[in-house]
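Given as structure tokens, the chain that follows is alone and in the form predicted alone.
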Amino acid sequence: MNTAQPLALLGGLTAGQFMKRHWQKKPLLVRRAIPDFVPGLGRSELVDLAGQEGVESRLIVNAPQGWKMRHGPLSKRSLPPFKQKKWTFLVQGVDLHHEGVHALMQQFRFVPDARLDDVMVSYASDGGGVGPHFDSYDVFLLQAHGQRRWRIARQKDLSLQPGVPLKILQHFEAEEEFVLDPGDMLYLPPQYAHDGVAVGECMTWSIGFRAPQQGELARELLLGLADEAFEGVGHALYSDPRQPAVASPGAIPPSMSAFARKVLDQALGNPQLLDCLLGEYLTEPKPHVWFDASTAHVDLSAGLRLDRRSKMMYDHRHVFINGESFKVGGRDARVLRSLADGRCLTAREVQSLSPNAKNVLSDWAGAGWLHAL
């Protein structure tokens, strides 16, 4: 992607300008971010997705007696009448199930794939919404159908209403207000308070980003280190030929503590192992994602493309795909990095790969991770 090219998606800003001025700093409202936007995903298709097992969905109703929330699967019969006011349902990860939504998400890849998460699509009847709240991640709110009124604020008081099944702010005070039409978009940085209410029936697409918590990342890396401990550290046994006799047998010997620290330092001191574990963690598919494996031979001579569910990234030594790592170098590395960046390869690029790399691609195709063009 040319990060120096002005984009209508960003109101005429280049990707570089947007990242410098707005990313994680301040909101941006873009009128006609996608002119004449046709979403290609209707209400009935969204209802069908919400009713499927393995698709994360929620129904939220702002009833006279208070807020109510129900997790999916949501059958059509379980939804309120569409003419009823003040309700909404939200479907997570729609980009995994719809090619058009997946294609739109590619326009936001001026942010690293390691941060790009998914597209959530919400339908709301007149007056529907989820209440004033804040997110812990960056989000682009693209209006797909109808209108939605957004009120936003740099809220310092993030206390929540007690006894409510949603994280609704207790003392929300709007500073700005916008009504978005189809094709309009609002970017909000993390913890920027906002309240979106449907003006008539509407649909909104939320392009969200992941931000791993320190504790979560530490846990995943340490679990990976534990799995690799024997290979990465070795099998040497603790020995203490100079251990004297002790009068206090309950005390842990200082030499045992030093041995443990040395072992841990060895495990943590392998930068290649940590790089592998990070790449595998960042490309690990979500629990509800599965691929259509095939035993049939896939002809890649005409080129190939990644499956929309595949996650592929790389560092200076490895490529990572769907939770697995591969060490690469030379021309193979350049071509496979091009696959991660562009999500497809021409027939010429495939033919330039080594026999070993071609075999790996055939294995990926058999697993359903990529397909022939």
Ligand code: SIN
Given for the second form:
Amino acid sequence: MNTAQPLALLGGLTAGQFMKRHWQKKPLLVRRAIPDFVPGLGRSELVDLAGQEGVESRLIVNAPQGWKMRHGPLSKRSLPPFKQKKWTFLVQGVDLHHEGVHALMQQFRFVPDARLDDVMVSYASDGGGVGPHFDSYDVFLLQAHGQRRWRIARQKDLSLQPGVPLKILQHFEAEEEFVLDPGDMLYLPPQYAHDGVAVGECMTWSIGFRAPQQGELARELLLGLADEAFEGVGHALYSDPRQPAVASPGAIPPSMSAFARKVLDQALGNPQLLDCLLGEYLTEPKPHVWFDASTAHVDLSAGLRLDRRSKMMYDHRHVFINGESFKVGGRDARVLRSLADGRCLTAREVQSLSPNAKNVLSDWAGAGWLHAL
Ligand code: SIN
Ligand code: CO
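Switch from the form predicted alone, shown above, to the form predicted together with the ligand and output its structure.
Below is the whole assembly, all chains and molecules, this chain first.
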């Protein structure tokens, strides 16, 4: 993507300017971000998705007695009638299930794939919404159908109402208010308070992000290191030819704790292994994602494209796909990186790969991770 080209999607800013001025910093309202936007995903398709096992969905009703929430799968019959006001249902990860939504998400790849998470789609009856709240991640709220009134605030007081089954701000005081029409979009940085209320029936697409959390990332990497450590660090036994005789046998010898520190440093001191584990972690498919594997031979000579569920990234030594890492160099590395960036390869690019890399691509095709053009 040309990050220096002004984009209607970002209100005429280049991706570079947007990242510098707004990303993680301040909101941006874009009128006609996608002019004449036709969502290509209707209410009934979304209802069907929300009813599926393995698709994450929620029903939120703003009833006179208070907020109510139910997790999916949501059968069609269990939903209130659309004539009833003040309810909404939300479906997570729609990009995994719908080609048009997946295609839309590609427009946001001026942010690294390692940060891009999914597209959540909500459908609300008149007056419906999830209440005033804040999110921990950046979000682009694209109005897909109908109108929604957004009220937003930079407020510091992020205390939540107690005893409510969803996150609702206790003291929300809007600073700005906009009504979004189809194709309009609002970007909000993390922790920015917001409340979106449907004006008539409305559908909103939220392009969401993820950010590894310190403790969780450390845990994942250490678990991976633990699997590798036995082979990687070696099998040598602790030895203590200089151990003096002791009068207090219960005390752990300092040389034993030094040995423990040394083996851990050794395990952590392999930067290649850490890079591998990070790439594998970042490309790990989400729970409930499965691919259509096949044993039939797939002819990739005319070119190929990644399956929309495939996650592919790279670093300077490896390519990663769906939780696996491959060490690559030279021309193969250049072509496979271009597959990760562009999500497809031409016949010529496939032709230029080594026999080894072609075999790997055939394996990926067999696993359903990519498809022939
Ligand atoms: C919605 O689409 O109703 C909620 C999106 C959000 O506020 O994050
Ligand atoms: Co939100």
